[in-house]
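Read the single chain below, which is given as structure tokens and is the form predicted alone.
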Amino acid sequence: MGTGTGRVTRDDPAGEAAIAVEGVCKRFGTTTALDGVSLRVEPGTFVSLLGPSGCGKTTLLRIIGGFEHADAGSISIHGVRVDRLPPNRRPVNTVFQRYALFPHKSIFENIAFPLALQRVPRAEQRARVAEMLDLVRLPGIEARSPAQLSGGQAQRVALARALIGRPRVLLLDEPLAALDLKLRKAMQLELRRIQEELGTSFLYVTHDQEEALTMSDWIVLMSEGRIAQQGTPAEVYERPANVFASGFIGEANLLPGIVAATDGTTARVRLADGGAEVTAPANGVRSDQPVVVSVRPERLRIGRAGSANGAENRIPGRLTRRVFLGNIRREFVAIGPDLVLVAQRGVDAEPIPNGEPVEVSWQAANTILLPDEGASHGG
């Protein structure tokens, strides 16, 4: 797999990747968990492994951490091959979804545990524990027990324990999954702040695309043991490489069709359901090629017939449903026998009653043509 270009990097004197994965394969019985995965994590960046359950992201993280062994391929951390090293000899630490704090030890003893194993002098332990608690914004709780902590506090203590040994790389396996929504969103920003302050490379596993978009310098989107796409959050959202990426990162209307004509710059596509035609950047397609038209709900406009205001793509339809979501409304418009477009409008937009005829419009530049790979076209 290619590693791509244009990611955020920070200077590394040796010019080495923080993590270099080359051709890693892993099977569990007859199931292929990883199929020739290669990726590069630059020093000092926050990289997310994103994908649905069973895509291989946690298996890859565990192989990097030394908790699983690859059947083929190599793992290097800051230029050093670590394939045959046990977890405790790799220059990484791992934070799991379950924090695994020692219930019989104080917060100080939990955080200082890695230093105690290294026989670091007690005075230095105290100074470094205090430093870590300041970093995670929990000063002065050294004497408490884990039972006295909230879920968010326990997560921060686990993070402090993982960071106190000053690892060059931190692996995180869905550490926020057990938190409620409001706390999880707050902790996303805290994790990013901590990563930026320390300059440590974070490799973060998540199935939550909003979480990945919020925190990451670079997203590695995985599907069925392979990398489907990787790039900056803006790249994978605005320029998805395939139907899977378009549907998994954010929301998208995915409309199968056939290229009716193209001049190499612009293409006209006839939609399979309803026969409407839309215009899009050609993106290398050829005439008569099956494609999938992808357009984000926020790019669509809904109005009375004739209100498209110069947009190249205009399709008549009928408003079938409205869903109120606080600051926006999600609106569903039937444009064919079995084809419904989903759009987003502000709550202050003119309300249109259900069942009314409308026109859906959008700019050609906001349309993406993707290869029709026989994948599901559900939005």
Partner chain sequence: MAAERLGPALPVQESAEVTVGRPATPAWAPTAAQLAPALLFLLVFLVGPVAVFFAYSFWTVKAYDLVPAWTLENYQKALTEPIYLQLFAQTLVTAGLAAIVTVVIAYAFAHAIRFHLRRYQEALLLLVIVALFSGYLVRIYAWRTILGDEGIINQALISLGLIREPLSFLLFSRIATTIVLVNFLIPLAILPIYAALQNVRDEEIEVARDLGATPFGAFWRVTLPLAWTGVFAALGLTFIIAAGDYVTPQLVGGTSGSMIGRTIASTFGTAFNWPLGAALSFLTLVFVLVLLGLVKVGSERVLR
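The structure above corresponds to the form predicted alone; please provide the structure of the form predicted together with the partner chain.
Chain alone follows, minus partners and molecules.
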């Protein structure tokens, strides 16, 4: 509830969600896989369910698909409660991680499977299968068998099979995880194109934050069976709500410290390690509160000690290591006994030799203060 801000929405007069999950809990023996999860997928949007391995993404998807039953909570699809419906009676289809094409059927029979079940006439089946194969850009492979396909092709066929029945909602469980990086990038764009072309709502499970940022209208970030944060990709990246979100989406330097002073708009934080002081927007913190300072590597500037620029935060340090990543360089700067900052520089930037004393600087506006959950519970 109340998470509609900045949300991509399409015409939906009834205002009903494509998927509405309310307070779903699920336990397996002693493990709690889902602990009160609620989320909405607006019609026609691409929503990513993002989180580390074992946080309950697959479990949630299986509950929505009808393969698992929630211990508590409810699922509605386009306004209809589906909790008691078997998978075949739910208006959603699923693309599984292991594409699970039927090995005994041809590609045509695989894709036409839902139509054959509905006894759609053969001619219409042929036309619709051809249409689907065009959509996934694999025209003319009807007669092949699944064993004759590459991983990427098999995944496209699985997608075509899931879409041929024209579901209003499609669930995808890490469908690209088995593909190599290059193919995965290409398929990300393909999936997004297909989703936009058909206007189907997608709920897409991934543990790859970059994938989620690239593809989604909306990201639901999960951690240990709960939702850690949700919002547009820009929101969750620019304004992480907690340490977990900050660390999981994109890279971040996370520096624990104590609030030394605050006037309500800006705060000064003394870092626990090294004792340097950092200025940041207050973000509701109180004096003496333990916090974590989060700064993205691309916000950091590195210069020789004393070089002038307008940044409020400047910390002396020593360059310890440099990693070349092709388009950018990643520099590691030690600013305390056990504290190393990661900064990002263009490849053209003036090279500074390892071990040199440098100054790391960044603007107060690019600093985020997050409550230190490890130190103060519920504070």
